[in-house]
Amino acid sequence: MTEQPSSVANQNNPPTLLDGIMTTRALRRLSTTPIPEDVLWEILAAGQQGPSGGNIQPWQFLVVRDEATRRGLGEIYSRTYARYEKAMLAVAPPQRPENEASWQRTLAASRHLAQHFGESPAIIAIAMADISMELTDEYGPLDVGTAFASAYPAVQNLILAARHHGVGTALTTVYRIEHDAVRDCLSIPKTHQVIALLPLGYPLGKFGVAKRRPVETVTHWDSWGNKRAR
């Protein structure tokens, strides 16, 4: 993590909205170069604009810059990732030859993040009250989906705003294997769940379009199974 970042955003020429979306991928190799506080505030302000059901805005943002606290989170993340990777590899199907190189790069980057998580110059914990969105009426329960759906749009806003400023991150959740330890590390009350941790840093790699399945393979028109060529 002592390497210099490949670039710091040129704020006179930020990406357009669509370009930002298309080139925002998980970046797990991050520099230790500090992120200015005004940049962090702008990222947080963008997160605050995330939509939520009934505009309930259920999230709380906790920005971690204290070195000892970041180190504590890093130790938790390293332990939980080690358990996660072992369990995941035990059930992961073999990669197709054409995907093997990409898979190995992702695995190496994930291990790198696990080893250096606590060295990220800033980490944002996103917490929300442990609430249910379920309602009932005379016919029974009304399933309107998980309450997390009202918080993750704010998380994506944080990620995209970071991209605007040339800051890389990756949405992480494997720490939930030791969720109570994370809450204790951050003094978060047990009335709240930590739904994501975002390690922030200027990337040592590059932003770019990530490899994805062609959109037409996952798109149906008007009814299930009705596909169209793009």
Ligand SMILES: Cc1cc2nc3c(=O)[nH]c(=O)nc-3n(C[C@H](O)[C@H](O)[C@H](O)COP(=O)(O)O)c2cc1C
Given for the second form:
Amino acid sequence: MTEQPSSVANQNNPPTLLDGIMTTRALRRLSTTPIPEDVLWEILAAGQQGPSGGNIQPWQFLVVRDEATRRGLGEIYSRTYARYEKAMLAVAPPQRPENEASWQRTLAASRHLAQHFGESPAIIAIAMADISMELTDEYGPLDVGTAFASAYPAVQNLILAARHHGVGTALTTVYRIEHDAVRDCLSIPKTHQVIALLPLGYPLGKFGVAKRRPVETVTHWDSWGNKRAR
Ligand SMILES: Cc1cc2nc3c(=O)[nH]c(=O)nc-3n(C[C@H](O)[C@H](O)[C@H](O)COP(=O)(O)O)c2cc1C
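Having gone through the form predicted on its own, I am curious about the other one (the form predicted together with this ligand); can you provide its structure?
Now the full complex is given, and it begins with the chain already shown.
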């Protein structure tokens, strides 16, 4: 890929916190331009600040820059994405005409990522110890939430800190179809699960506000069903 990343200039001009959140979207077309190690450390440090139940901090970050290892992950991702896409398209409802163009763009970008995953200059694997958060008292088991919920805030912090530095990514999980192969590729022991792979790179596309339902349509005030105009 020889195209110039659009956001290298952006690195010296980070967005405010809220602008960064509002303009972080999945970026799947990434430049091969290396990401400086100090930038990677800042991204990782932000991930490490993520909250977790009881502050257990169950994650480990594995930063993959080695070319052969990235290629190995890329091959797994490409295979698993192909299976995912076929199965997903078989059940996907027809798109409304007004959504068709953006659906096709997302599909094209997802295929692009699947073909070029291993060319991302750095891939962060987020691994998590296979633990149960379940507690029990004299009345029985206490459901205090799933264990994965204690790791995804750290993943989102990584993504937002990358945005701060003009680095794009998309949270990916389809590799889980071949989870053991990913663990083998990265020498991760069976005591840990890989909960996300973040292919990082300076984006060839642009950050921007992603399409979502209007917030007022998903917000209830004081009791379920009581909605208000914004
Ligand atoms: C748990 C989770 C798993 C995801 N897995 C993948 C994936 O395997 N591959 C991929 O291309 N995008 C993946 N995504 C990205 C979503 O498709 C993306 O966040 C969503 O479509 C919204 O994109 P937007 O912010 O650009 O609108 C995943 C996102 C989440 C939160």
